[in-house]
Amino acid sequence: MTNEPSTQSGQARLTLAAMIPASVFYAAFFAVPMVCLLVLSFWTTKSFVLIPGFSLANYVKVFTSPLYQALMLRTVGVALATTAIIVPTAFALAYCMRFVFERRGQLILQVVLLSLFSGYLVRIYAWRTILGKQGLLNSTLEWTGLINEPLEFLIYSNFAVVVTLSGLLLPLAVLPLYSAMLNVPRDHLEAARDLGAGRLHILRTVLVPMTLPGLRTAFAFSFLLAAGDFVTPSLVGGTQSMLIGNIVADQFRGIGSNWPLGAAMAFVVVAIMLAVYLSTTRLIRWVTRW
């Protein structure tokens, strides 16, 4: 009995020591840069020269400018649309890998992850080739006689951005959902069926609550990465489908850049994404309890 406190303190020291490298890495490469960016967002510029100080002018400009408001709404809309496609698709795929094709689950997972071995830009240009006016999809539709001329909305539009982002981010959403699905015993589903529960009831009361950590992670991957992306809108969205990430990137590069304004935009986007993420996870939790 006398050795129990010393044993616990020794385990606590080992745990603390194990956390030090990760904490240092997190502080050096995330916390410190974010604090610097936050401080920068309150500065101003004059003749392209940074002026230290404390001013809310950048945040006022972000919230009052019709252009930035429209870009914010478009960004959230595109991110939510992308997430609405990715999460249910990844959930259904993870369910099939776990319960329908259980013996082939690992093989299917490897096939899904094969797309990650190609470069990010390569996959974007692949979708651009598919969705282009002379791309694979339009050529196939014209060849079958379903259309007489190329569908222009397939490229350089919000539709193209959503489809491309969905294809890019789907593998990242499958990983946490499949991992969470592995923790769902088959006996739970069979017991629910024996008690007369329907498919929707099982989904709401068994599958979703037991895979909620994976759902939250999949939603975070899909929504946050889609909302923060600026390469995909540039390549397949065109000038009419730019997102706020494109404007933020422009503020840190090129002629007429404004670092404090870009920093303020970035933090406003982070705040909006965090609010949407928390609201959605609470909504899912409320639905599963209803």
Second form
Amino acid sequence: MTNEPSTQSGQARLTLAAMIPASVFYAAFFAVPMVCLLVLSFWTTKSFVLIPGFSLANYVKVFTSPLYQALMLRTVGVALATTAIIVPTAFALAYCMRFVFERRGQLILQVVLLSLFSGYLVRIYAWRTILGKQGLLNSTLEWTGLINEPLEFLIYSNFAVVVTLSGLLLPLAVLPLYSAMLNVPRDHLEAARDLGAGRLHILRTVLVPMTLPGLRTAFAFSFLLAAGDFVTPSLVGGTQSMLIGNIVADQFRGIGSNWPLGAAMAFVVVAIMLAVYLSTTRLIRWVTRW
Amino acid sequence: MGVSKLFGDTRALEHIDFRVEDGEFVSLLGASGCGKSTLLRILAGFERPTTGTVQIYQQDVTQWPPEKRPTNLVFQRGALFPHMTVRENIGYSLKLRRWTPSRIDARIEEMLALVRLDGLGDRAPSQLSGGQAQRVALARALASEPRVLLLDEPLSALDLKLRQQMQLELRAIQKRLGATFVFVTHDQTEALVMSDRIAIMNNGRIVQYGTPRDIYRRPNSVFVSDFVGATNLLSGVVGSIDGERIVLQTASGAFAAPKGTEQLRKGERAVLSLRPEAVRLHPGTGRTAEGSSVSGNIAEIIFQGNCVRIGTQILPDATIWAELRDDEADGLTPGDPVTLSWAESAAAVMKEEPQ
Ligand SMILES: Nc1ncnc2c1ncn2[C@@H]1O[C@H](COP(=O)(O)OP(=O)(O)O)[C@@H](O)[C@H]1O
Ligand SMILES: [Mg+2]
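I would like to compare: after the form predicted alone, may I see the structure of the form predicted in complex with its partner chain?
Full assembly next; the chain just shown is listed first.
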């Protein structure tokens, strides 16, 4: 009895000690580079030479340039569209894996994992062969006589970017959602039904709230990764499909590069994405309030 | 009605035909896997019977989904919604029925008082003990005043003391509300304590349906007498039947018993069942005044706190157990010769079951 407080503080100390390796790792591989980048974003360049200092010029440029504003908007739009495809699809898939296929759901999980290991570029090129002018989709549609000419918008367009990103990121959203579903006992869904709830009601008042952590992670994976991608737009996007990531990347390589501007852009992008992410998760919570 | 249920080739229920009266507390008692939950889920609407019909108050509800049925189910592990407070859990079905907020609040308070959890309404389910969680589950299921409350082993996860207390509370609540309860359990004591009637289940069938007294005193099969309470079983052949009396010839003598409901014929193999607490024990090997008696030597003495169980070997392969008060067993030691006796009416004869 009397030594309980000291045991507790002993445990707290132990917990702190256990966190040291993780903290060091986190500092070395995440915090330090981020701080360097932040400092860099206040510097300026002259004739491709970095000039240390504290200037808000880069941020002003990011916020005032119509080009950057348009890119930001398009990026948020593409990322939201991608997420709007991925999250419901992944949710439905995870639901089926857990509650319809049950044991056999594990098999689908293996397939999902396998697709993750098959490589990023390979999968983008795979989508190109599906969506391309002479691609799988167009030739099938032509063969069935539904269309006479290849559908132009299928490739090198915002549509292609959204579809390809959805295909790429879907498995990443399935994983957290499936794991969240595993934590939902069937009893709870049946209890809601027994008490008189219809299917939509169960979804809104029980299933979504109980899988909220998984939903948040799935949303973060698809939204943030889609918003940050610049390889997909450059491979399947058209001239009007560049995303902010492409411009940020350009600031860090080749001629015309401007590291401080790129760093400022990166921080603005991160801030906007976080804001969108947080407001969307708020929205989910509001919709599912009981 | 004759409800049966098949899962693929597995026959979970076979020709179940039973009826519960309004305001009754009925237990479905049986070993794990005998089909209790399946039967309850058919009543709740989660499973459709392969054949047969379910009626509630003269209304055929066989095709009704669970959300439409006037039944509510209390789950084994409560199944409280973790993201809602106790209050929100209890009010869930009321909000779905579009009650006004003030009426919902009043009902929630009433329910909290009923299950003696006043003041805990704003807690999260994770802040409740096991017993409290089951009370909330009960309150949630009762809130919308279902005509029938179905309970699937709701107390099995609680420890003994709490379980016994909750048994009495549950029974008191049911009596106060005058509601119809169908309660699933594998614990025979629980069923005996709580029920108006008990349906004993075995292999997807109801093998006996009656009051706890009936079932305990007049089991209609070896299975029931063995399952409900401890019993001594002596097998033999029916010797004679006259009027209300039946005599069984066993390897250790002829014993009489009242004729049960079962039709037995002379010469048929049968089993005599005898409750340990009905057996009296006398030191020595003299005759006794009471109806039936047999002699043997004490083989084992087991102290159980409130009583002592004494096993007496009457044949090399037959032991009869007697249950005595502790002080009655003073001075007895293994090896002592003793005579066992019991009233004729305490024994029951039933058909031998092929094992
Ligand atoms: N969904 C199901 N699919 C296949 N078999 C089942 C299913 N549910 C129950 N069973 C089988 O039906 C039998 C009865 O199960 P159950 O009603 O749960 O028994 P109890 O509740 O008495 O332990 C068991 O043999 C069980 O394996
Ligand atoms: Mg069960």
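If you superpose the two forms and keep the largest set of C-alpha atoms that fall within 1.5 Å, you have the rigid core. Residue numbers count along the first chain shown, from 1. From a predicted model like this one, the values you see are computed outputs, not experimental measurements.
For residue 18, a C-alpha deviation of 2 angstroms or more is recorded between the two forms after rigid-core alignment.
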